[in-house]
Amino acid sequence: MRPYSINYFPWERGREQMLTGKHVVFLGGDARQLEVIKSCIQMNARVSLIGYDNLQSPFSGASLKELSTEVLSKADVLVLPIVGTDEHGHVSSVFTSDTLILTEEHLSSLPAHCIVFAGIAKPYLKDLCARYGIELIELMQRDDVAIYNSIPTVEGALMMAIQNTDITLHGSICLVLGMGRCGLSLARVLHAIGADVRVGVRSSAHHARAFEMGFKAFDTRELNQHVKEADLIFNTIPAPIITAQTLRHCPHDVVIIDLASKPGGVDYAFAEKRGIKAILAPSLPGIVAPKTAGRILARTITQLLKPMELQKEGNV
């Protein structure tokens, strides 16, 4: 019997022809998108790639295109990078030296049934999709994606901790700030390898969960008192929490690994002034395990498209 794992879901069986006749357009991206592209090709979709002209190993079954309203007007699905666009419509791609800008004209050319996927969306992209009635799905806002992504995030955080300390994690005092989907996974793994895990939380529910799991919990409003003994501080809270005042209470040899999205939660200028090593490490899944991160995205996108296709078939 095939074991249940992150690389397998029962609903994947028989999905190979699920996207037959559908046009999936990829605009920009990094190594994570490669797994999604592969998955769409395997499911018999018609795949167009924009911003992939420097790809070393071109995909058989996908065609390279220029960014134009003509291509987008025939798209059933538009897949953007994890960061979507910036506030001016710029789309990043590691596979081209060209500048990619998704304009209002481009968005307005998408068919009404087109679905746009991005990891996160800034107001620019949200506003344009809303204005033209285009469905936008932010993958990183989904619990399932965030929980799966916590696996490579935790592994990357441990790697960075080992590389930047001269002590073992076993027996070290580790503060984990935030007990969301990533913080919970991180605290559990650190605890399992013998670290003294202390979790900074705000809600009574998170405090109770930390207690139930055997962690020492404290209120983040009392952070200044708890950083004094820390060997490592892992932050998952996307807000200014490790301030200059907090850094004044930190040991000079503490290592801070900030896993929150940019700009993070640390006063980096003051940390540098004090000689404290503070590392901003967002998007670790795409750095330490792009293939796994890409498979997570591919599974989620195809899982979301499947019921939509079944619904359409039922209406025929």
Ligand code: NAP
Contents of the next structure:
Amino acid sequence: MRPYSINYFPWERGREQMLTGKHVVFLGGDARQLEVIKSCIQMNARVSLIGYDNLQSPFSGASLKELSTEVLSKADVLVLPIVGTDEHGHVSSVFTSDTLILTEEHLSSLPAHCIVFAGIAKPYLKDLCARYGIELIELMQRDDVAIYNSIPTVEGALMMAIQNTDITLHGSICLVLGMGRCGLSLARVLHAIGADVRVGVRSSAHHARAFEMGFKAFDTRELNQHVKEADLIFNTIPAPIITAQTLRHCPHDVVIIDLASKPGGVDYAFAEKRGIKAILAPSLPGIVAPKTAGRILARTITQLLKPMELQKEGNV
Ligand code: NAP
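Please give the other form, namely the form predicted together with the named molecule, since only the form predicted alone has been shown so far.
In what comes next, the whole complex appears, and the chain from above leads the way.
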């Protein structure tokens, strides 16, 4: 069985007709959306694409549309890019040179039952959805998506580490800061390839888990003592954890890969001043494995739409 093949997960079997009669509108996006579009077409949804006019291989089974209240007023599902909108409603699309702005008028034209999907939502989108009673699902806030997403994130982190060091990861001293969804996956993979993994945590439960998994653990409050020996530091803590004070204790040739969302957890100005290589590495799943990242989203969106269908059919 091929991992991530379209019917890999049991719940995906026999779902092909699941979205019959549903109108799914995609507004903007990147390569990850292509997998979601493909899934919706396979599930027999009516698919409209806004901001996809430069798509190299257009989908048969989907129609290109302009952004208008008319199209949105007939949407059952609206799928936005991972970043949703910016603070002014701007929606990004790598498949068009047009500017796409989701205005209040657009949002208010959605039917009350329409569900809006985005990876994360800025207050602009949250407020508009709340004002018009539209359900908004932020996919990246979900534990399952974050855990699945940690797989391409870890592969991307390894890629960054290999590209930016002249030593093997095997035998290197790797600090992993944070033991959440990404940190745990990363520590496990580094450990498996023979790195000396030391995890920086703040809770006793994470200390215990690290011990159980065979990693050394230390309290992040004692980080300055532990960076002294590090070859690599991977940060997953979304807070200013690698401060100027910490950087003063780091070896000059340490490589810091910062996975935490912008602005990251490193004092970059000070790192540059000390000549320490510190790299903020956002959006790795979309860079190293857009297809897999897209399939994770497709699977989650179609799973979430399933109860909607069952309700319609009177099965719940
Ligand atoms: P997570 O599950 O919430 O894990 C975050 C970890 O940081 C937790 O272990 C948490 O500890 C710890 N932490 C938070 N604040 C801390 C502090 N002040 N001191 C010490 N520890 C602290 O998050 P995640 O899903 O692993 O994601 C981690 C970060 O990576 C996020 O910013 C996320 O947006 C980003 N991310 C980036 C990529 C990429 O491609 N670069 C991909 C996925 C995610 P407790 O459990 O004790 O609270």
